[in-house]
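Let's start with one chain on its own, the form predicted alone, as structure tokens.
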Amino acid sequence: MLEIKNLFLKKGDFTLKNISFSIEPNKYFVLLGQTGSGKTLLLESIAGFHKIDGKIFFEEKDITSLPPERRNFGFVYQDFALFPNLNVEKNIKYSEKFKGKNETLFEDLTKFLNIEHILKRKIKHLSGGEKQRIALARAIYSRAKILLLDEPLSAIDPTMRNEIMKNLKELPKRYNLSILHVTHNFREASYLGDFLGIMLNGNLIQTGEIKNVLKNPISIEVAKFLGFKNLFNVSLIGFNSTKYFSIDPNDIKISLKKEKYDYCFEGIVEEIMGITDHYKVFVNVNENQFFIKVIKNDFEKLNIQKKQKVYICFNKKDIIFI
């Protein structure tokens, strides 16, 4: 297992505080956060390519000092950082050098990622996707235990990253290692992710199991981070407390009379936007806007127009508290 406990480093204006996490071993954990929020520099930090204040354990050993080649990780960079004067086949054995030969993996790991094919082929006529994969199965050969990637599909033309998503999945269990995957990208965090950690401004604000993480936000800055909608104090819903609610704005009936459920407010079409299948419906409720979600034909049938006074209504079981 891998456990980071209070690890600090101010660089220039930037600083990392106190951060503390732990990966499982097999697990895939997703770090996921604005770019400049510190986690490309968190990645390295663990690297050990930045000197820190705080620990680091793996296996229950304390690495925090030792140097980036004897830590056993594998760093994937955003731009591949493949060596353009040796072929496929040469980067991928690069660390045999070091760690000795292992063909078996060596075949897996080509058939794995489907790069038998392109082994004699020099990097400059690589395409990104192809470039991802050697750079995958050279960090995994060298037998490397975690792999630190930093935005591994940023580069990657869209009509390839689902099948690389789909490798990357499959890795921890395969060979046997941990991966820390750090990206901006929802989709990915919440496709490959076994755990997630919320960065923000140098914090790792909240983390565990990624269906909790994105289903309960612990702050209204992880919220709105992650996209939730229709945020407001609980007073509005007659709870006497500091805290915060959100309601799913697909979970919200609009309607011109009063219905019959938990919560029923009245209010007024601020705007109406026509989209493909849906239309978005602003509400206006004693100075709140609600976001509301109507299927087109839904609200065809109800002729809604801007300034109409309706109802908007929600069942209790549908809050999100915060």
Contents of the next structure:
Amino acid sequence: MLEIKNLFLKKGDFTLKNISFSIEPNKYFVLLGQTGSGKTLLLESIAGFHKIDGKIFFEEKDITSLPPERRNFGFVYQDFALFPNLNVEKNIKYSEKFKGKNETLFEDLTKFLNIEHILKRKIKHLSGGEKQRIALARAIYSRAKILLLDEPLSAIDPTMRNEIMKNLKELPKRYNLSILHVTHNFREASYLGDFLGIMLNGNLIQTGEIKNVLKNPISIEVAKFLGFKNLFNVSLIGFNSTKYFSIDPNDIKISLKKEKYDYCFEGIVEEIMGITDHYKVFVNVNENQFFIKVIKNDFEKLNIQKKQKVYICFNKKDIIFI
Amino acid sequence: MKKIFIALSFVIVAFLIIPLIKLLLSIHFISYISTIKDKEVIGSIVLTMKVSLFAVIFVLFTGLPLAYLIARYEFKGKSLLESIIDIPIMVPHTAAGIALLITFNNGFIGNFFSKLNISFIDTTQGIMIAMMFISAPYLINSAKEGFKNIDPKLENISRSLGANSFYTFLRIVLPNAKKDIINGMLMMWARGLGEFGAVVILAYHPMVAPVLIYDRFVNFGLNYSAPVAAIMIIVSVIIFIFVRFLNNKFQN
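What would the structure be for the form predicted together with the partner chain, rather than the form predicted alone?
Complete assembly follows, chain above in first position.
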């Protein structure tokens, strides 16, 4: 549906280096990258706000040199960029002059996004969550076939975030569109995405179906970025290689004696942090610091103290090789 | 420290206000009435305001695009261009008048206009270009600041929603820079009203208010010029306050 081929752009401090990927109809594509990795610039390039090298195809047509108003892509910025001179309703209906009226869509959108009661309000009196839903409604009402979302959740109150994530996930099917969502938050990505792309320093270094990318990060940088914990050299578990492995902090058993697991290491407890429902325990094994999550009840039964000798054990099946 | 600052501020505020109040109070009520009834005075004030407004409108159509270009784009010679725009603020006004006289009275530009039967000597057009030369930077600079304060993302969004760049300028950029543009128009208009040096060189007649005040002072003395000056000040201040009030009221 949307295909980016060798997109290259240098602007200020940012460079996008030969980026290629494609998005399928009605799919949610999340592009994960650090702040400053050029994600916003990439979205803006796709929307047509910058001249680029390379090609952009939409439904098999070359749209590389089309102006933004002829691309039919909806855009939502991190700070939403609502028009301050127009009220909520007029913001949403801004595209009506060019795309025509569609009362059914308008009513459905305002109901679905729960903004019916604020249509007559002025922009400056709205909360972050409200602004975000209006920006979404405005983009979808323009009959966009692709929504380009730039960190849409970062300016939202955490209590509202889950609800909006649920809304976002439903959008592709409900309004027959695809979404390209850029974020630096891997939790957001793993909940929302059908497909995932990883961007580091202007390079798109891995793309694929989300479950594959999350299972098989191609490098230690990607793994770190995806929130993988306990990244160690495989020599620790007896392999002779320079590769790495990772083990989920929830999949490690902490114990006072050696247990029947594929791997068990002796270590010293360095730090214990009590969080509401669980404990974070940091254990030093031959200068490698393991991070283990233990449920509150289990931990309290063990009665482990700092500087105490413990065993940490895990099974081969839970290891992710990188 | 605060007390010293307040005292110092008081000095300058007093300096700015007392002469105006003295002027307004020095004139007898009957003088006011007779001056208001003087057709030459009213005609001159109306002329001044009208011509200054024309100058503002002309710069609205030419200076706003310039201000937008400067605010939005980076190009070679941009800071030079910005300095050039500020030059009229710095030059002595009579010198500006001389420069305009040389430019518009003969030579290529003068000849071009004389073929169109437009003269700048002792005409309202002459008054207009004199006012415009001196006062245009106020509007251009104010609009430039207004445009700079508008997030370019708003324009991007407008384009992505289907609007072309010109529609975006009219519907998004202008309304959101309205306050600065109107303030700039007011500043420019007010500056034009008070212009004497440049105007007098191009067009002694028809007499704008500052020229009339000067003319009466030289020929008839203080008693005849002061009421004109006072009325000019009163009318300008009323209009100024009124427009500012409207501008603030309708801002969002």
